[in-house]
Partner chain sequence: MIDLEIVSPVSFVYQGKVKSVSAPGTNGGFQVLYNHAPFVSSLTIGKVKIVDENGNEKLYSISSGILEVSNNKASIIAESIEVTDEIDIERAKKSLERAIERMKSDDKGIDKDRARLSYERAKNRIKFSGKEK
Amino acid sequence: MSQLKEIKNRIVAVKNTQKITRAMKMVATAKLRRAQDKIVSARPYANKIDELLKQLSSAADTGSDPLMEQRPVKINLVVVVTGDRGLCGSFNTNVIKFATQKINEFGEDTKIIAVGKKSVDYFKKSGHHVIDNYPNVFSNLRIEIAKNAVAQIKKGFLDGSFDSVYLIYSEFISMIKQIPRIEKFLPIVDEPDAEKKSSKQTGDYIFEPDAASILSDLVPRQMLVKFWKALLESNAAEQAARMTAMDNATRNASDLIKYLDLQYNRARQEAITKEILEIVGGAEALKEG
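Could the structure of this chain by itself be given in the form predicted on its own?
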């Protein structure tokens, strides 16, 4: 009887867990729809501002903008974006593993800005040089977070605290596919001349007030859009990973419940058979007595 009670308690526990995973999947699905709408809306704008920047840089003297200045790289800054919570499969682990590999390639002088609680927790304990962190940003994702981070990065780059900046985040590809990605953030790299010539449209343009002034105004906007897009990509990827993980957990719970039900019925049948044999054995003993 103790075995039956133990199996029954396990069935109840698994069913309760299944209710939780099913609810978490529904929440993740709802959040994913909103996150997916945001990133789908942001991508065309980000692509267009990149295209406009490339066209302007071909008409302006890019050396006049300090954010496009190419200089010898002594110190890199890496911005690592992860989620705030777990229960999303290997989402956070994949980003951190990918980031750690790149940081090791850049060298021990690499500085880090950690975005997302999982990134903050890991890099604080790992002994890396973390200059700032932004935990718990995805519970209430606002563009002000991107503005603050971009302002800090811009100031550090202009001060010479680091010579190159990279963003590492998880790109949302589809519901079942999210891949870690590294993207150059600063200095803003212009296209090679061959690509520039092929992409440059024919015709004369008049820039007001002038191409360099427009470029100096457009570069900070492009930085903000690129950073904000990385946060949106990571948010959508995290929700997709969590939805998939909770769906798998729910189905695994169903399989486990079926297995435990079978074990319970077998144990119950064995207990009943044992009781019958004991009754029959007792009756035979009474007859012989």
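Can you switch from the form predicted on its own and show the form predicted together with the partner chain instead?
Since only the chain itself is given, any partners or molecules it might have are not part of what comes next.
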């Protein structure tokens, strides 16, 4: 009987876990949808800025902006974006593994800004030179977070604390595929000449106050959009990863329950057979006596 009870308890435990994983999957699905909406609504802004920058670069001298200055690279800054929470498969591990590899390539002087709790936790222990942390940003993802981070990066770049900046985040490719990627953030690379020529028909703009100051107004905006997009992508990728992970967990739980049910029935059958045998055996004994 004790064995029966044990199996029953396990079935109940697995069923409870399954309830949780199923709920988490549904939450992740809803959050993913919201994350995708955010990506979509950020797109027109990003496109407009790119368009305008392209047109401007034909009219203004783009080399003039300090954010476009190419210096000999001594120190790199890497912004590592992970999720705030676990239970999403190998999502966070993948980003961190990828980031560590890149950081090793860049050398020991590399500075780090950690975004997302998992990234913060990891780099706190890893002994890297972390200049700032942004934990718990994804539960309430607001553009102000990106604004602050970009302002900080801009300041550091301009006063020479680092000479180039990279973003590392997960790209949302599909429901089942999210890959870590690295993107150059600063200095901003000038568009190749071929693209400049294609937009020369719009060269007769009147600028107010003047082309250079509009350019230096636009460049930080483009940076903000880039950073914001990285956060949004990472957010969507995290939710997708969690969805898949929780879906698998739910399915595994179902398999386990099926197996345990079988075990339970078998044990029960055994117990009944044993009991009948005992009764029959007892009756036989009485008859003989």
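Computed from a predicted structure; not experimentally measured. Positions refer to the first chain, counted from 1. Rigid core (definition): largest C-alpha set, two forms, superposition within 1.5 Å.
If the two forms are fitted on the core, does V165 show a Cα displacement reaching 2 angstroms between the two forms? For V165, whose C-alpha is compared between the two forms after core superposition, the shift is less than 2 Å.
Is there a C-alpha shift of 2 Å or more at A13 between the two forms once the rigid core is superposed? No, its C-alpha moves less than 2 Å.
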